[in-house]
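Listed next as structure tokens is one chain, alone, in the form predicted alone.
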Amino acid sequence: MNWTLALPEIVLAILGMAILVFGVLRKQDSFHLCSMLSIGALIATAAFLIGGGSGVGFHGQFSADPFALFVKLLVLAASVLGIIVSLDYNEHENLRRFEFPVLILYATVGMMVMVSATNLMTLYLGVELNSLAIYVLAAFARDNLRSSEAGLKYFVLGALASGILLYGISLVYGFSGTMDFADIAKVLANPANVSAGVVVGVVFIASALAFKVSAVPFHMWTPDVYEGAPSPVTAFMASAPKVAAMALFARVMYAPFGHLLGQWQNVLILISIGSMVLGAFAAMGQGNIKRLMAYSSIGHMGYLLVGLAAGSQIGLRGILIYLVSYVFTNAGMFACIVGMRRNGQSVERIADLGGLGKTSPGMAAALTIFLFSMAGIPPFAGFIGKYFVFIAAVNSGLWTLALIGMAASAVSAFYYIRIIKVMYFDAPAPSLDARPGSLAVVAGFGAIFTTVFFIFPAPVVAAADAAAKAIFG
């Protein structure tokens, strides 16, 4: 069975029940030494993983590979950030519950089953998981209108996505009477026993992932649950689940059924348009910087289904640099997001940022270079993602589908670029509050890193291509 391969997954859980307990027994406050301890699992969870084998566990149900090594540290190191984010806020909000830091713990083990998945049920089990845990992280601030109605909104559309994903799933398993991901595989390698059964069960299947990365038309609950949710638990929902379910998405579509790449390639496309149409054009009116984001996030789920339209190794390599690129702008964006007080309240407004060159110029510049990012602008992070996604789209013929993701990058870059004005250009408000020092430490190694990227992108190139490799053998 060699269950070693989910070592680090039985480890992190083992872990995260550990610190759960500890929580419960001590008297007195442990939010942050818990929030630590989680840190520390994390930490040691990677260690694991870096000197783990490879290979396929559990009769066939569970695969330890490049491409599953590379998404659970992007995965890993985003937990991390989004722990070391929620340190001050909670603190501030009375959220000072041990509780968050475990349930971040599971939905990481969530993700990181979902990312080695090579069967339809063990997906299901790793997406559920993740999507418990979320569900009563949205809701948190238990006392927060804002934050029981994100939390309600996203259960109740989750639950019917879930319902979505096991129809998808009988329907293939009834059709190719497997659930392993090699076997249907072999199953639809011979045209006779592609069904039309199989077909509406893949379209469903996709509809469902769709939904986890907030895709068009599987949208509606993003920018709600972003703006109503505690806002670290939006940095969090931002870019981990987003990375692992984007990872998922690319192997449940490469591996069992990349024979029918003819009959899903353009429903992907069609998804891809959507979203990166919508998220340039819809955040253009939004004051609240965190429905923003919102819709940011939408339109660059369509970037990445770009490259997973594309079908090809280099589409799945374009993938994996981007969700590097993109973990880590989001992580600084939303630690100076995090960080925006003024009088001790959270500072939301697009508007409020006037002036804020001026009296924190330090943020202002972070916030310029994760904007400028986002916004696909040579030399940052963002721009590197942008153009192997889109070289991908091209060889592989997609050229309508790369030029309306440029014209899309264009158009977006309005929003962006118009926080820049607001903050450089418009009459300074008041000045924010002195910002922590651990938000401060994430803003600063995300600008630091969305910068530099641009000149050793070798490295995670490499390393995206050996783990694209992995699917495409």
Contents of the next structure:
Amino acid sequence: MNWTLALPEIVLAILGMAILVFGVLRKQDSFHLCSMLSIGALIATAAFLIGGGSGVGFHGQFSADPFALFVKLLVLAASVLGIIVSLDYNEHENLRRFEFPVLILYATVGMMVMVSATNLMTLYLGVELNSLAIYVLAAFARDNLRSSEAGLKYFVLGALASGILLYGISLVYGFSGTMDFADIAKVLANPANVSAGVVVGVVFIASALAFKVSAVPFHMWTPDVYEGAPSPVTAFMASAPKVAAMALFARVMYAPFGHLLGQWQNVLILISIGSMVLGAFAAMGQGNIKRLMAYSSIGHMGYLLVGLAAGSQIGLRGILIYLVSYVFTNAGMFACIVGMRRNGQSVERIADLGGLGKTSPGMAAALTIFLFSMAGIPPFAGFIGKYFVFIAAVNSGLWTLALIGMAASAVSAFYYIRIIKVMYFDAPAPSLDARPGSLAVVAGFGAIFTTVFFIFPAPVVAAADAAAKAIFG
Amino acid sequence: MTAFGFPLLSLLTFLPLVGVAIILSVRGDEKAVASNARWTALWTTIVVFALSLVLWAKFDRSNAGFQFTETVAWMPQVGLTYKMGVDGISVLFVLLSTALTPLCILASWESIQTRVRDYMIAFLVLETMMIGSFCALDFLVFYMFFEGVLIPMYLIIGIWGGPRRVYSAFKFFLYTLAGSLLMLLAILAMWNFAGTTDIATLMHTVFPKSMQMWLFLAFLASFAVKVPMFPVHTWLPDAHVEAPTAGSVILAGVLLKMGAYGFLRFSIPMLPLASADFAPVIFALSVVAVIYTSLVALAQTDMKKLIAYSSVAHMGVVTIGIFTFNAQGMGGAIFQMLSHGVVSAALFLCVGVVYDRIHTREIARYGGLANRMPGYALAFMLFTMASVGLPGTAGFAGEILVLIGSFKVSIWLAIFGGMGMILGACYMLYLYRRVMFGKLTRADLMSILDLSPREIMTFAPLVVLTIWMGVYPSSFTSFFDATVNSLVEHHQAALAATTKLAGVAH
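Any chance you could show the form predicted together with the partner chain after that form predicted alone?
Then the entire complex follows, led off by the chain already shown.
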């Protein structure tokens, strides 16, 4: 049993507990210090990851492969950005508690386990560890009615999804006799073993994971939770867990159930179309920027599912590249949203951005870059991601899906450029407060990455290629 | 890196961004920043123009292929390379872009007073995108520049435009985006078929006929919006009317040409069978555009709108020429594009001159300007004549070549296309009479001033070009003759190959 393969996860879990103990014992306000320590822990974990070996450990339950490495690094980066984004907001909104970064660490451990899972049980453990931490985070502003509501809502619906997931797992186990991904694949390679029970189990698992990535029709919780949760939590929820869940989704669909492509492909095509279309149309009428971002992320999940539905190595590569562009664009976008404050009060209506181009040109320019990127306008990172995903759809002959995706893209451009219109064309609203350095750094980093990604995509593409190959072998 | 010694085309494309960096680095009070932005933008665009003259001098006119090519590996995993180069079709459009941009900066010198810095940045980025899309030799690279144009143009219309600027900016953006996304899908399909998006390779890839039809329609969706062709031209009058003067100039002068350029560069060489099959549809739409929009132009009360509709009509002549598939028609179309680029740009500048003074574009508000503004009247007269297609001006050679080309296809096509010239004379001369002649009645017109030295500097190059293109067109046609001939041959060979195959099959 090669337990060293899970060393990064173990290190991160132990460091998380150590920071928790440290925070408890140190009787003063240690939010800032613990945040810094947590960032350090994440970076140390990344170092362990890069230096770590690859292979399958824990009797086939845990795999450290290039795919897991790629996604884990992305998740770690997203978590670091998530903590940085929270620093100033939590100071201001009286959420200065050291548990915050620790919860993010635990969520990250959960995500890393999800990404490496090669057994349905490991998968479930990872998903739960991740989700439980995030339920608490969503309700972190416990004196705020909306935040508590968001946490409760997410918890109840998330528990339901977990139930569905478990039920699916039990069906698959019951009909195939194993929980191990490789063994399931072996069993299902023989068409005679593909019974209705397995297919139902797969659909249940897919539904639960669709809930985690908030794809239509399991998206209902997203707008409310995004709006109610404290902004930095929304920022975090929109990036790292989505990445991990999407990666897990891809691994589960391709590795154990790859032979059932014909069974699940149409299901995924439907949820993909639903997500893209809903994301495009429902976001139009939103006045609250966090709600808008919720619908926007539903749309983005739709595009990612295009890559998943393609069911090919090219599709998986597309997903990974899209996730890279998504994480950094999203982090920058939320850094701007979290920083929206007027006279010390957080504001989150789109109208509050009125005339931002005049009152704070730097932030307006950064937001413009993010919005064009999300709309998929070249040369920004979002375009590169979409390009690689649609390449996969075309390659697999999914023309209808590609066509609908393009149409949804055009429609969603409308609400993205509407925000740009508010910032540049409208009369100035009273100016927003100056943004703290931490947010400016994240926004600046995101803007630069989003802008220059198209110049040097080759290394990322090569890494994504290698990662996708690891799954398809 | 390139046969020429240094990457001239990349330099031309990205030099404006250096200007952006300089403008961004300047700090200080608003006035200093504005003045600095103006001068930096002007000098950057002048340097780019001077550099682009190397193309004029060194371009081998007898060579039909791509020249000044550069290649850099970009995303080898999907067969994507950064490839630049120009041939006879594109080289003059690069020059047109580099020539018009400094004039646009000059024209905005005083009329743009708010957020000058942002404005100049937008224009420099726009120049990068324009030059890039004409130089790109990879379809995806082209697409990135082609789409990238939307960003600065959306901001230019939306921020510095007229009262209905928001509506116009949205319409412009969404129309163009919807069309281009279909083109992107077609690009992906081509990539899937050929394994590359390299233009030179795709030109020699034979796509199955049924696939060509779909690809052609997808391209049509994008290029027809950009040209613009009837019935998707409705964004143009709105965008023109609301855009600031320089925005209209660049829109009419260069951006519209991108659509027609797309037909020449992609649709016809890559999809010869579909192009031949769809030619009658294009002819029909073009003829409708020529006649219908000319009539609409006749009824306009807004100067800019009138010229915008005349642009649609002129571009209709261009699309007729392109789809005649003979050397005269295609050459004429390219020449018409160039002359329209100069003349319509100049006409929009002319409108800008009086708009800056009186702040209205209502034709009825003017009259008798010739009395107070003889210099302006002369320039306007020249450009009006060029727009009408008077021999000796830029507009003539292109239209006559297209007419000759369309005669070879069908006499009716020539007759209907020729209607555009007649109607063009009607609405342009009618416009000129209403604005220039008659009595000066309004008080504010009594004291209107003639062209300022800055405006004379803006118009002088356009006047020279208009006459030069009219008197000695072959100094321009010689650039693209070889390429057009090879394009025609390529097209006929492709058609012949299929007929042969069909013969074998039967």
